[in-house]
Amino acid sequence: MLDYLRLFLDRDNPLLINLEVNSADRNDIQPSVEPELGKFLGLLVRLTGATRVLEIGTGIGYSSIWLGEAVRATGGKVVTIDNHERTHKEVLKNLVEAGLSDVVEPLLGNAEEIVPALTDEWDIIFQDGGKYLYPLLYNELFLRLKQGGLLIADDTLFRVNPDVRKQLGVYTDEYNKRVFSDSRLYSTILPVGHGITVSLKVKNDMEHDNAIQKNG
């Protein structure tokens, strides 16, 4: 099925094919998103007209390139965070080669330290960092997402994937439970790749706090 699906997936940037081929047999990096997910991210950015995109978990910059091509079309910018110094150097090189260094800004450091210091409001936030970060950063990311913005998390079907280390599934399961119990979000899970949870922020914190006070 995937072979058939990918027959129709033109890559938005020529470098993406090279990264897919060159990273296929590497065991020194975290796996990148699937091309169908990359295309879906690009679609969501274009569909919503997002101009401020935050990514947690850069890897070698594969998904950053998909997002970068999308925000080039909308006139926006991507900020992407990762704490691996070695792959950060690869990212810088890849972004230059992809012609996207002017629209994608990679930050080197721990997301749990960088995110709380961010002051911008984001149209789309893509969470694909260490799975322990999913519940840990949930509130911080929610606060920095604009009302009407999208919070997207990758690998959210790890809990029911027998090939994935159990603890990783515990983190993503906790994240899903929090997302789907949060009345400020309108969410769904799609079976793309290892699962992707997409949440629309429909209420802000003040409305949520007022509702709690009324019910309390």
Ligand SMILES: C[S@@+](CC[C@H](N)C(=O)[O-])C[C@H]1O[C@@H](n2cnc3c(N)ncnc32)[C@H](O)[C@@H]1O
Second form
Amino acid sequence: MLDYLRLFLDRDNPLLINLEVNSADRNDIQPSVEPELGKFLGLLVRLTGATRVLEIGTGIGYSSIWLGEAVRATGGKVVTIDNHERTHKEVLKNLVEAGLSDVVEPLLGNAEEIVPALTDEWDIIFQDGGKYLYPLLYNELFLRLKQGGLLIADDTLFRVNPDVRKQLGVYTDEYNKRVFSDSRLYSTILPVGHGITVSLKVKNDMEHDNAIQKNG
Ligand SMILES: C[S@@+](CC[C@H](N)C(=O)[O-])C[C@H]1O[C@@H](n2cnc3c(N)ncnc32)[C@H](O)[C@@H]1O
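Shown: the form predicted on its own; wanted: the form predicted together with the named molecule:
The complete assembly is shown below, putting the previous chain first.
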């Protein structure tokens, strides 16, 4: 099935194919998103007209390039965070080569330290960092997402993937449980790649707090 759908999946930037080929047998980096997820992220950015996109987990910049091409179309910007020093240099180089260094800003550091210091409000937040960050940063990311914005998390079917280390699935399972019990979000899981959970922020905190006070 994948072979068939990939026949139709053109890449939004020529560097994407090179990165796919070159990273296929590297074991010094974590895997990038699948091209169909890259395309889907590009679609969501364009569909929502998102101009402020935050990514946790840059890797070598593969997903950032998909997002970067999309914000080029909407007139926006991507901020992407990763704590890996060596790949940071690679990311800077890749963004120049992709022609996107003016719209994608890579930040080097721990997301758990950088995110709480961010003051902006985001239209789309893509969580693809270390899986332990998913539950850990849940509240911080929710707070920084605009009402009507999308919180997208990758790898959220890890819990039911026997090839994945069990602890990673524990984190993503905890994340899904948080998301699906949160009435401020309207969410679904899609079996794209290793699964993505897409959540629309339908209520802000204030409404949520008021509802809790009224009911309780
Ligand atoms: C799955 S990779 C990201 C792949 C990238 N989104 C892509 O598709 O091209 C996860 C990344 O999260 C980074 N990471 C893990 N823990 C982190 C943390 N605490 N703060 C920032 N980055 C972190 C890793 O260095 C790794 O590059």
